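One chain follows as structure tokens, the form predicted on its own.
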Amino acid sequence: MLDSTSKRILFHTGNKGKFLEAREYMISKGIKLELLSDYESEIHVIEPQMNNFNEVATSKLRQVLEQIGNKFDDDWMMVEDSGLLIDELGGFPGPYSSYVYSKIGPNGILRLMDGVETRSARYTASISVWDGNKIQSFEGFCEGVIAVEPRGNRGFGYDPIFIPIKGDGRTFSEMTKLEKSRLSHRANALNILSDAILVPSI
């Protein structure tokens, strides 16, 4: 269990947007979340080509642990893998979301969806955490639909084309951070994680 008064979690990610979202949420839970790269800038992780978010996150976390050795024995380590799964495209881009985003972006996804009526999709976030003894994994989801055009200028990734079902019709990019955090896959996973690892207050 994590004692939030004396422990912190170091998050390895190259996506500043992910970190800022996660840090803001964890602050609300009383958990200190910091970027590993602020202390160790030479970590290089190879993105494994796997079909499962949990396997990808765990693989990346193991790579991080191998590179840091025992330098951060007093800290927990965290890695996340997340992505967008579109039903009409057979779950594409899925675990390849980051790569696909770098190649075709949200507009490329919309071109693939041109004329498609069934636009159901979901965001998935899988978080793997090392507590000094073992790796634990936590997964969160957010059901939604793909918009017909990009909307909004907040968020990152596929947020401009993703409309959460439990929202009010706006895309994630049209929402504030707080609004998105109430619905997002990442917040869902972080909530499950924090409930599982925090030492209960007496």
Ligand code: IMP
Second form
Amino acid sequence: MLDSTSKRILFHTGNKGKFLEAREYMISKGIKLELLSDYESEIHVIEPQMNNFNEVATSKLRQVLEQIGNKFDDDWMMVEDSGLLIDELGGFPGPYSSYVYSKIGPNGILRLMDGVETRSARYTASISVWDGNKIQSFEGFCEGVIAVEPRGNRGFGYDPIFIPIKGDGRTFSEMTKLEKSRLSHRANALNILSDAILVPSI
Ligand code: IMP
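The form predicted together with this ligand is what I need now, so please give it after the form predicted on its own.
Below is the entire complex, every chain and molecule, led by the chain shown above.
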């Protein structure tokens, strides 16, 4: 359990958008999240090509743990693997979301979806955490539909083309960070995580 004397988790990610969202959400839970790369820049993690977000996140976390040795013994470590799964495209881009984003971006996805009526999709986030003894994993989801054109300028990744079902018709990019965090896959996973790891206050 995470107690008030050790409320720091170091997050290994190269994605600033993910980090900023997760940090803001965890602040609301009283947990301090910091970037591992601010303390250790020489971590090189290979993303395994697997279809399972949980296995990818756990594999990346194990690689981080191997590389840091006992350097951060007092801190918890965290890694997230996430992605967008579009039903009509058989779950594509899924675990390849980051690569596909860098190659064709949201506009490329819109071209693949041109004329497609069934636009249901979901975001998944799998978060793995090391508490000094063991790895625990937590998963969050967000159901939505793919917009017909990009809208908004906030967020990151596929947010301009993702409309969450439980929202009011705006894309994630048209929402504030707080609005997105009420609905997002990342916030759902972090919520389960914080419930599981926080020492209940008496
Ligand atoms: P990875 O977890 O580093 O493999 O990257 C996941 C990719 O999925 C990101 O680079 C984004 O393209 C996409 N993604 C995951 N979560 C979000 C989100 O909350 N908004 C927009 N795109 C996301």
